[in-house]
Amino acid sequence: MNKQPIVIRIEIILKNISFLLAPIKELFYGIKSNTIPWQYCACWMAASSFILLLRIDHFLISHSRFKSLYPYYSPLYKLYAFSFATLGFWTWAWVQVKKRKEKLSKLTAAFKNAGLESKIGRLPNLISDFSLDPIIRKMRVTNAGFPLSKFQEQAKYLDAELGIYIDLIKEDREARTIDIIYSHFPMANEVPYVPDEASKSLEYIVGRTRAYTLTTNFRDTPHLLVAGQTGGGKSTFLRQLILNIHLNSKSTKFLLIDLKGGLEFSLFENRKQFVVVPSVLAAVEELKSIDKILDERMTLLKAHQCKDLESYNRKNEAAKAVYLDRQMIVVDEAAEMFLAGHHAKSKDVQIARGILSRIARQGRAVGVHLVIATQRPDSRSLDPQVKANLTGVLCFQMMNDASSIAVLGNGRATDLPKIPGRAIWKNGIEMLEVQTPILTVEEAERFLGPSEKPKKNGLSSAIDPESSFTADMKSKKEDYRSPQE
């Protein structure tokens, strides 16, 4: 007589027990990540404990062929009960079983062809996937021993072999999982500003990701850097930027510095809260003001003991003393300002690196705030000490994977699709992908409405809006344009 050996017979037992304890397992991740559907289940549990109280259920089947097969017994009898009233949930478990071995069928074969396979044959083994919303899911793996950046780095392949979008992978690195945010549905190519999304103060729209508009403000993000080839939304996304500000933030001084000639931000110059210059002459002008504005600032700082801009005009409020206004500082095509050439001089190009520096270092604390475009971003174009400090990363599409790792530390940027506004963001850990809001010119002037000539052409003083070192800059306007304008 032929036996089955004792392993096989284990195995066999240890399968059926883990497909009896599979739908346990999928409601203890459902009650965990919130996702069993409640409503459902308690209408069924309302339903059928109707049914048992009214003994229908002993009815039916007393009147059925069935009838021999009623629990009668106490103890069954419970048993039976308990499974009937709970009914709903058992059903929703085990079509989440069903679901689980199917997906876990289609990322055996995702991750074999991404590459994500040990040379012991380990794979990453799915935990739960539940959505986060009407339209973003949420897959939880275990890593397999393969670090983040590797599953990054495969992503593109992850969702072809899917047939997902992936929005986001990060990693719990204690538990060793890596956290996929995912949709089915893909992004939106255009979107419209709309200035209500972000309207506190300071606050701007990053862009709009699959499922929900992202802003942020520049309490949290003090610095930016841009970056991107040329037609992909660079200048569009700076427009809405500085437009957003200056509607939530009327008191907000702004010095645009437009390297392209003063094309770019044209639409802003005759207006009393911007001052535009073309030339990097001129810029290093108004930096050197506004590297006075940051000594003036440090000294009343320390003197009214206040760590930053927000605790000095919250304490002399009710003093009713000077109000320091925010600064905000925006360059458009920096590579200009960095390089020495026919556009400035070796001593130019140092002295606004060195103010551009000790803005990025200091100016968080004193509400000067600085944006930084750029098509190149290495160390030549942009200095490494100002970068540094840049916290929010915006990067649209780039040339090749060396320009997208200078940015991003990885070559995400390269893989962006073609279109226009289309971008990363980068800020700590975080990285996302969205579409950035479409704003043209004549909404812009909407927005803005129409232009008149200020008094002055320099930027307030932190300590006296009439200082003498503001109140010349008009007279010096024309000395600061470079000899080829």
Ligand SMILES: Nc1ncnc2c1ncn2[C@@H]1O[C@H](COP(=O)(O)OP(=O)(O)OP(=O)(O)O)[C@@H](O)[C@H]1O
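In this text, the rigid core denotes the largest set of C-alpha atoms whose superposition between the two forms falls within 1.5 Å. All values reported here derive from a predicted model rather than from experimental measurement. Residue numbers count along the first chain shown, from 1. What changes on going to the form predicted together with the named molecule:
- Superposed on the core, the two forms differ at A81: its CA moves 2 Å or more between the two forms.
- Taking the rigid core as fixed, one finds a CA shift for D332 smaller than 2 Å between the two forms.
- The rigid-core alignment places the CA of W44 2 Å or more apart between the two forms.
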Given for the second form:
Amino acid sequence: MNKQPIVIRIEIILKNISFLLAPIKELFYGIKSNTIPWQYCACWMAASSFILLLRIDHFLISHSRFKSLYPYYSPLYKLYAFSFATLGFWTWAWVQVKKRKEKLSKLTAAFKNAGLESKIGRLPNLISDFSLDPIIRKMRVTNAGFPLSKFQEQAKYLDAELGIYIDLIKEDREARTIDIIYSHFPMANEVPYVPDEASKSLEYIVGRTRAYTLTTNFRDTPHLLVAGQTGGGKSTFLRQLILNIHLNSKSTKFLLIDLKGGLEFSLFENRKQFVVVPSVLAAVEELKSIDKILDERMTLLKAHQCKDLESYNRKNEAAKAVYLDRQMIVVDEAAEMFLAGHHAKSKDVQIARGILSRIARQGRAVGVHLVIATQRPDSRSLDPQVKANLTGVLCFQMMNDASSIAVLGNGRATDLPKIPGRAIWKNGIEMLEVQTPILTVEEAERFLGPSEKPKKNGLSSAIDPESSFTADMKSKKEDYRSPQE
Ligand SMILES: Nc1ncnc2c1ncn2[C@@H]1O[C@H](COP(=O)(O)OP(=O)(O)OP(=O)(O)O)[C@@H](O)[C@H]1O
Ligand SMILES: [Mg+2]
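Next block, the form predicted together with the named molecule, ref. the form predicted on its own:
Zooming out: every chain and molecule, the one shown earlier first.
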């Protein structure tokens, strides 16, 4: 007997085994990446168990011409019942096998056409391909001996060949793998600011995803963290957020703490609803007055048995009594506030930390909201207690995985392309890539119109007893006598 037929036979057996193993592998990947449609599979399991229990299957088959095929023999029946009940999972797994095959042949052609085939015919091999969010996917392939630069050079060919939009290509040198972050939807690299896209009270635009404009509001997300390395677009985002909230909720008061020299928020200076403070010392003074507002509002809500500011205002609307407006505290470069040293004394830092932490914990109910922007999200530069209460997170590109993990819990912000305004929005478990709207200082000034108050220099206006916040406190004190008085 010659050897050839045995080898061929073994090959056939191996092929069949791998054919049978393929759906099991897909099920394993599905469980690992949590992509199995559990609800549908569970529904099928419940329905099939019902059919088996009532022997509906037996009834139907015994009345057909296939009745001789029904597995009466016990072990065979067990196998049949198991396969029938888990059919949902197997169907899904086979569809995945088919999709993977199609993808592989497409990929093979794409890599060949993009010149990513080595002299010995080696091609990058697909390891995994899964979704990072409903729109973005991550494909991992072996590098087939090619450097990262070769993949990056060929990105536009791969884009065209595969009909996808590649955002980023990066490599894991040790594992010799290449990660391709892509989507089937194009993403704009610049999005204009259109205030009508978020026109409800306390609503603002987060950015444009690949499919729609994402908006949120301070009722659903009471406090916000804006993080990212320099030049990402934090201050530009804060500018449009402040303007949007101002245009939508004219009674909202803003304390803008600008610790980068007082330049970012200067366009809001000398305007009625805004107080701009350029130093930690001035910020601490204003924060102290907010701390008192917090105390007084808490007492007031308790006295009126209201759970939050909104129910208090509703209750008092009929009586045409006191209306408590929202207060927004925006800090640009929070690290300057939390790190004692050049800009701040440690006593000031302690006070500011304490008050900001209290606002983050209790501000929601009394209508005091916090927006904190920082380049450095580590625990030294941003109080962990404050951070834990900032439920909405917008993270622009980060330099390294550690910073991205500190903000988002994963490395997605390092996967972002280097485009100003590109960020990841995280709210609860939802994580979406967005392009934040661009709003220049000049445009913002046009929306705001001419300033109402005479110009004063930063610090003096900040601790001015008639500044918006301290003045608000005064008026509140009068209000607190009792709306019915
Ligand atoms: N959404 C955007 N779309 C397009 N370009 C943007 C966007 N946001 C910012 N930019 C561009 O990037 C530049 C830097 O933005 P910005 O000053 O907001 O960054 P930053 O994150 O605040 O940086 P830093 O941490 O140094 O203060 C802007 O001058 C603008 O040209
Ligand atoms: Mg900035």
